[in-house]
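Given as structure tokens, the chain that follows is alone and in the form predicted alone.
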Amino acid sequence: MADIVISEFMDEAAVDLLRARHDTLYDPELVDRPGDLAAAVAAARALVVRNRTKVTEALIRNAPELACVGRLGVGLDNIDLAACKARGVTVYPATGANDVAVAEYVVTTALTLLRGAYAATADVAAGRWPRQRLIGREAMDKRLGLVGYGSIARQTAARARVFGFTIAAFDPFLPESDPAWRDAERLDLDALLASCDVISLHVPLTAETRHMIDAAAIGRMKPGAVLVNTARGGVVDEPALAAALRGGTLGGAALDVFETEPLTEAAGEVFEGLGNLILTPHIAGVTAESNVRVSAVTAENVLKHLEALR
């Protein structure tokens, strides 16, 4: 049986580091045959995993070896966290390996939406010109507001900045104190919906923060706002954004993450005809340069927590 177990893709340097020192599997379609993972995992000592992967209780039970998860990135919402540490258990995210991929992608896509000018291809190459439908608006003097402000919503602002956006930001658990606040103005969440041009999502799903952005939330942003969401899903009510995006009471938005993963048609029905919509299958914080990072720095974390057992 395989001392590490790896469920969903990684670098092939990182998985070589890997099996160079442990008997390694690597099945990046093992997510998708719970049974065969359940298998795979009962005698392992090492678990990497992405964010499909549902690192449950019974998961973890029945692996009585388990000793550490490596996170391929950030959010540990599919990790039974509680479960983890009652059976000592370490889990190890990617923290920061991806920051530069997911700012990236927030501020393209913000851009993108905004100038609104990208989605006429078929119609500029038939000879229609439709010159006056896609003038669109500009960053500069446009202000972002960011809902949470962690190290990638300040890549993020780090980079809007070049652009000519101006920065705020809500987060009540960065104390006020923190030189962050320096760069970016301190408001509380209704003071930022109402005031931002773009709105970038950037926490957790938790019991607090699912549905942040519900109806009401929208209603309070300013019109035409545009909204982007590479946190999680839950954080979001998408019927309540797609009525919105139809009504025209806000500009766009760009979802990465949703309710359901991976988006099925019946879910993805609810967005159907939006032209004002940019729907990506949770790949913002993924590009080749962050792959390598991010696999990187979950083999070594792996290695390392492997070597201090013997």
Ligand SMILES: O=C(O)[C@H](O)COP(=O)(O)O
Contents of the next structure:
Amino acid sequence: MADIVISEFMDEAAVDLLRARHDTLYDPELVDRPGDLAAAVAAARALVVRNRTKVTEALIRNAPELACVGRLGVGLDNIDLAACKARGVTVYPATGANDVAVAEYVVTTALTLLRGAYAATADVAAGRWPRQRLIGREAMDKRLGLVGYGSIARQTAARARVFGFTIAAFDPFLPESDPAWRDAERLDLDALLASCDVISLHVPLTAETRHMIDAAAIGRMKPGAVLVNTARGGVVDEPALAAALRGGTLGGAALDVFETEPLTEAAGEVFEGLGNLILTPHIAGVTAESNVRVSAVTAENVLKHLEALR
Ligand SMILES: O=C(O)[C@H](O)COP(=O)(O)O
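Next, report the structure of the form predicted together with the ligand; the form predicted alone has already been given.
Below is the entire complex, every chain and molecule, led by the chain shown above.
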């Protein structure tokens, strides 16, 4: 029976580090076979997951030896943290290791949606020349509003500044005295929504943030504003967003995360036919480079934890 179970994809070099020291089961498809997963963790001391494996109280109960969970990412909403705490299971997010990947995604989608000129390949190749329709907007002197001003949001701000964005943020958990506010205007959520040309979400999914961006919040946004969500799907009311895009009150949106993942055909219907929308399959945080970093940090966390148990 494996000492370490890895239930979703991980960089092979990091898997090898774990294999070199411990009996390791690496099965990137294990997440889709809950029965096998429960059986695999029965004797494991470490479990390594991404965002799809549900680390529930029942799964933990099935794993009496479990001492730690390595999370190949930063969102912890798929892990029952209270159950882990009650059982003394330490959870290790890969904090910081995918910041750059997400920050680059936010800035590139924001620029793409403001500019609105890049979806014309078929027209141009067919001999059409729609210049008037493709006159878009610049980033220079626009305002980027960050909902949540943690590490990913700050990396995003640093890149956005280079393009001429001014930065504002809403983060009730960051005290006014924090030096991070030297680089961003501190606003409440309503003021942020009302004054920014681009809104990017950087909050975890909690009871407080669920549907934080609903029809009323969208209604408070600046006409023509762009919304980028790389945080968690449940933070945005998807039908309300689709309606605002369809009605032209919002200028565009990029969604990397969805209330239900994978997005089902039925849930995706609300987005049908929208041209000012970029949809991606929860990939903002995953690049070749970040996968190596996230996997290395997680392997190191797990190895250290198991080492300390000896
Ligand atoms: O929380 C995160 O860091 C993102 O969801 C990426 O995590 P994943 O690579 O496990 O999807």
